[in-house]
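Just one chain is shown here, as structure tokens, and it is the form predicted alone.
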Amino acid sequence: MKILLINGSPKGKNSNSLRLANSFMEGLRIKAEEQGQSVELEELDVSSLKIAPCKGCFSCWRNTPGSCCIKDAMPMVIEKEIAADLIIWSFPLYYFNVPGSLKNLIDRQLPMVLPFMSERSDGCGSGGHDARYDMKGKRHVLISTCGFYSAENNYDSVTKMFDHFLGRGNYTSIFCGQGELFRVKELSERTDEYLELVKKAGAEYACGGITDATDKELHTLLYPKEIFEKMADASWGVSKESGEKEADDLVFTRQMAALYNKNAYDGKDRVLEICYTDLGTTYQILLGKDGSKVITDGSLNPTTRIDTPFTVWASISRGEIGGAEALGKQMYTVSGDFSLMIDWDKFFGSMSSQTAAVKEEKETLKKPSMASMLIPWITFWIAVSINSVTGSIIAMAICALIPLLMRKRKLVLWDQLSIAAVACLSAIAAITGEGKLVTNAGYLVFGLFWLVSCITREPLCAAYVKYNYGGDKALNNPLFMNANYILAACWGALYICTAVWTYLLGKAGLGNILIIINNLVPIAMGLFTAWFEKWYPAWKARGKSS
């Protein structure tokens, strides 16, 4: 398959539209080669070609049929168009049509048609001209970006023009608004997601055509209208009020404020104060139900303050370093209400992050639950301590039922080990009749599970709660990991101690006191855990040494 990619952007290789076209080609090439087709791609950069405007002299019809009197690069372009099986037209929207250099190329295609009038059956215009060359079976794809929040209703003149010379319905188009965002590294999470979608479209095109589902996704806005227009206005770096140029860090802060998702507003106004320590500048962002506003005079009382070098914050926004990782390394500090940092993606994340968060909420049943691990143990400790045989049967039955009861949830290693350990201990208790001794051994085994997990990459509690902090990404967050290692060690020590005092108090005949202690202590530890997992990250974020 011969593919001709016509890059009609005056920016050449720096074209935003070309990024989409390259992603489309990548998907098409991979799928075509998987199907055993060879792909031969040639790219023409119109901005680097010498193509003069058409003179309208009709020499190519009258004097030298099929040959233009202008001697430049256009005959070569026509030759390649004729030879291609697929032509990809890549261009930005300039003043509601194609750039002038590409329009010159289109005008100079006149030698490709015959001068004789012909009827049209597709409803485009009142007549036409038949092709001079056999163009049947040739496919065309139009790929373009524009600077509006949406491509809708902005390509009317483009599609009218291509309808005329390609024929209505004889080409596929991918028109994407918000095109300038593809050059902004800070927004790469969202734009890369869209490029992957374009790549998927290319793969589908190689199989016959882009599916309706993918086409619908391609028409999804990168960001809502309000957010995009705020970012676009801020990107010019000029004050709306004075018309004067603004400092780069203020422009950056305005763009960050534009990303605020007001749908995340929870009834609480927040004032985020950012001090760029290397520049000596401080700005405030008011986050409310109606949106965000940047304050430059420091007149508000901050609820959360971030002290950071501008270079660090810019690197975080570009995805060069994770925000949580940088905080864990104390590359910046946070004081005040730390909940804003915990829910950062909800307030400032890309639309893909926000959509993923909603999707994740809807798919909660697929996450692992600590109940899968605890239910067998709790049943074992209660039932077996009451009656060795009957309790063991009940505990083993629960172990057998857990995979069924939790079938919609993922069972992690500690769930599986707990089921196996409880089943084995229950069997021992049933055979020996030593229910109290075996349940005491259960405390020891359970404590060892927690302690052993402290020497692994993922402490036991992290295996369950990481899904509330970005899944596996949380494993690269030093604050998250340190907090979970500490908690895992505390829980492990607690149950090792529980095994010791249960044995000693049991020997002393203080069974009633033992029941109270073994119920109250885990509750107290649970309350400590809930407090610690909020306090520790906030404490470390303030720059305190551990």
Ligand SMILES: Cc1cc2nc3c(=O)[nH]c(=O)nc-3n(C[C@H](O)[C@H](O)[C@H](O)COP(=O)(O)O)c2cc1C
The other form holds:
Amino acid sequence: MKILLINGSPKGKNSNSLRLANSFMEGLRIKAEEQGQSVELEELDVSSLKIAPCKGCFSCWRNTPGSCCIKDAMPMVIEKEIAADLIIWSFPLYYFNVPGSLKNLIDRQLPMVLPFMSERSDGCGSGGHDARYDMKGKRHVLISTCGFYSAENNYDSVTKMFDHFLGRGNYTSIFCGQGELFRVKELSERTDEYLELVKKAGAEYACGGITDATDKELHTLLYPKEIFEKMADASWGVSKESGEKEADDLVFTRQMAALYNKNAYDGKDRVLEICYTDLGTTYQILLGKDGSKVITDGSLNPTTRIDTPFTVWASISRGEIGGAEALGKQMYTVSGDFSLMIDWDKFFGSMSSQTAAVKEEKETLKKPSMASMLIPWITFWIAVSINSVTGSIIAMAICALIPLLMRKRKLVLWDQLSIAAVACLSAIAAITGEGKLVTNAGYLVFGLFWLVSCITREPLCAAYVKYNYGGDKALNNPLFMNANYILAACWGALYICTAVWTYLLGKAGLGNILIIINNLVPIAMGLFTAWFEKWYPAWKARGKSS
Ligand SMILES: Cc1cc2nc3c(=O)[nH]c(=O)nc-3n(C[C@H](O)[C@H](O)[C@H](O)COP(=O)(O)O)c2cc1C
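Return one more block: the form predicted together with this ligand, after the form predicted alone shown previously.
What follows is the entire complex, opening with the chain shown before.
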């Protein structure tokens, strides 16, 4: 299959539209080659070709039928068009049409048609001209980006022109708004996602045509109108009020503020103060229910403050360093309300991460609960210590019921191991009648679970609480992981100690006070956990530990 890619952007290789065309080509080529077809690609960069405007002399019809009197690159272009099986027209939208240079090229195709008037079968216009060459079976794809937020209602002139030129229904098109975002590295998470979709469309085209589902997805906006327009306005680096050029760090901050997702607003107005330590500048972003606003005079009381070199913050937003990783390495510090940092993706993430964060929130019902692990143990410790046989039966019944009671939640490894351990220990207690000894062994096993988890990639508590911090992504966050390793080690140590003191106090005849100690200490530890889990990352982020 011979493919001719005509790049009609005056920006040549730097064209946004060309990025889409290349992704489409890649998907198409891979699929076609998988199907055993060989793919030959030829690319023409219109801006670097010498193509003069048509003189309107009709010599190509009258004097030298089929050949133009102007001697430039156009005969070569026509030759390649005739030879191609598929032509991809890649171009930006300029004043609601194709750029002048591409229109020039299209005008100069006059030698490709015969001069005689003919009727059109597709009802386009008041007549046409039959092709001079056999163009049947040739396929065409139009790929274009435009600057407004949406391609909808922007391409009417383009489609009218190509309907006349190629025939209505004789071409496939991909038109995408917000085209300038494709060159913004900071937004590549979202734009790459779109390029993947265009690649998929290319693969489907190789199999016959783009499916309705993919076509529908191709019509979704990269960013909502309001966010995009704010980002686009900020990108010019010129103040809207004064018309003066603005500093790069302020432009950057405005663009970051534009990304704020007001749907994440939780009833609490926030003021994010960001201090670029290497530049000595400070800006504030007011994050409210109606959107965000950048304040340059420092007049607000910050709720969260970030102290960072501008270079670090810019690298993070370009995805060169992970935000959590950089925080873990104290490349920047955070003080004040840390919840904004924990939910950063929800407030400032790309469209997909914002949606994922919101979706995750909606799916909270399904996340695992530590209750699935604790209920069997607590039942076992209380019931078996009161009566070995009856208690064991109750504990075993609870173990059997947990999967049913928790059927709406995910059961993690530690839930399953706990159910198995409690069931086994209960069986031993029932058979031996040694309730006290076996419940004590339970403390030991429970403590070992916590300690063993400290030598795995996911400490026990992290398996449950990671869902509050972005799921598996939290496992790459050194602050989250350190906090959880410390907590798991504390819980492990506490239960090993519980086993030891239960044994010793029991032997010393002080078994009665165990009921108080063994219940109060875990409650205290639970309270400590709830506090430490929030305090530790915020403390580290303030840079106070170094
Ligand atoms: C002269 C000129 C005219 C433009 N006209 C339009 C337009 O009518 N509608 C629109 O949405 N964008 C318009 N744009 C924006 C471009 O279509 C947009 O920046 C596009 O992504 C550029 O694509 P490219 O990088 O492939 O050249 C125009 C840009 C320029 C420079």
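Numbering follows the first chain given and starts at 1. None of the values given here were measured: they were computed from a predicted structure. We call the rigid core whatever largest set of C-alpha positions still superposes within 1.5 Å between the two forms.
Enquirer: On a core-based superposition, does Ser144 travel 2 Å or more at its Cα between these two forms?
Expert: Superposed on the core, Ser144 moves its C-alpha less than 2 Å between these two forms.
Enquirer: Is the C-alpha displacement of Gly506 equal to or greater than 2 Å between these two forms once the rigid core has been superposed?
Expert: Indeed, Gly506 is displaced by 2 Å or more.
Enquirer: Aligned on the rigid core, do the two forms place the Cα of Ala257 2 Å or more apart, comparing between these two forms?
Expert: No: Ala257 shifts by under 2 Å between these two forms.
Enquirer: Rigid core superposed, Tyr443 Cα shift between these two forms in Å?
Expert: With the cores aligned, its C-alpha sits 3.9 Å away.
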